[in-house]
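One chain follows as structure tokens, the form predicted alone.
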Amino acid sequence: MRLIVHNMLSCNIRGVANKFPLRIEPKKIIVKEVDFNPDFLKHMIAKIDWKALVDGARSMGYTELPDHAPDTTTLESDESFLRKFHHSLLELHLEEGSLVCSETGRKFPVNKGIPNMLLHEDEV
């Protein structure tokens, strides 16, 4: 599971108010190379919750992202930043582990890179 996917997932248990972000508990992380596309990254950054991305990357051992989202000047002129953003968003994969709801503590397993977000009958 890439961090771009993690950035779109939330806990949908009935009654949960704090649905996002899910905390990552990694067991196995792999890196898969993806072609670098700066235009894609420049368009995606507005759709990404920056704090969730940074926290997710750090929980997977990647600490190269700044605490705050960059300004448009940085996006246009700093290829080094874009490569770090690219690596964290698209190349880091949570292969095995869990996504944890911060409110309930419910763990959603991730196996072979696929998050299982199915709810139990009493959670619907």
Contents of the next structure:
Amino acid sequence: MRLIVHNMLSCNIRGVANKFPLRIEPKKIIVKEVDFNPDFLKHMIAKIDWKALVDGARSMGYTELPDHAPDTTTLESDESFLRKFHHSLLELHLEEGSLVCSETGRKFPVNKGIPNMLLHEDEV
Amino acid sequence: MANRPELLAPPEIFYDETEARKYTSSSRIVDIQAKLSERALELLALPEDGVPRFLLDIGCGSGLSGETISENGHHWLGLDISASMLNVAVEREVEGDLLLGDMGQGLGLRPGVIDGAISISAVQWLCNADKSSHEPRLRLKAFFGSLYRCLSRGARAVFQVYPENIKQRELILRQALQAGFGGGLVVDYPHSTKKRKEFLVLTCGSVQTSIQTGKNEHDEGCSEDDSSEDEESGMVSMSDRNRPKKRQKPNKEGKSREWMLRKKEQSRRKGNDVPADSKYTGRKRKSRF
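We have the form predicted alone; now please give the form predicted in complex with its partner chain.
Okay, now the whole complex, with that chain kicking things off.
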């Protein structure tokens, strides 16, 4: 699971108010290179919850991201920022670990990079 | 034709390790899935600006459809309920991210993050109640509601479905419209039993109309604009209006006494042996007849 997905996943349990973001408890992280595409990054940046990305990256051991996303003008010119964004969003993989709901503490296990988001009968 | 898988077992049980491998190694299936995925991507009508988009592949299975998405230059997130199928996807080192989940429980994705969604041969599984606690209608509602929310403005969802019957297709369509989607059904090769393929193309309208036509409380569906589909496909555009029942009861008005007398006279002129007309001709019988 990459941070781009973590940034979109919320806790789906019925009745939970604080569903996003899920806290990452990593056990195994790998890095897989992906082609750098600035167009895609600029397209996605508007949809990304920046704080969740920074916190998620930190829990995976990556601390290079700035606390705030830059404005559009800096985005166009600052390639080093885009590279950091690219790396954290698309190249860090959580292979083993869990995603934890902040409100209920429920753990969604991650195995072989696949989060198990199946809810039990009483959570639906 | 073999039994429909949906009638044999729930998807996470039907697609066990053996079946998952069989599915993915069958060149015929791989070929069909690739073609269906290409067509679905076409129907997504993503802007052709060379910018990769982030798509959702619902019921991604072993990643066959996902590969088509990657080949077209987009990033994707796949969701499937069968761990065995997803394991095959991992083995094949697909480029997309994978989630083990049940679409009938809702997608659990933040609003507006997805640029488009496709689903190849998966949504019909929602119509089955595989557990006693399942109610297909509720599951369809959870699915379509959560899908509508996570799609960005103007994004589309294209589902290739194999509905078991008309009722199933209508159930799926109705739930989609109730969730707020507009859209229509695209049928490729409508006259060939073998080649016929159905695609449900759903759009997230950017403007919600508040004035309704009176029959129900749902938004009007926006009709499908691109009639530039290939020549073999027929377009049926639907919105949430009361449609007349497909089967009309035979009209008894045509068989009145006058009509009967006319027909008998015609027959006599032809030279047939016709019983004489009397006060009993065309008399209304008791309901049991």
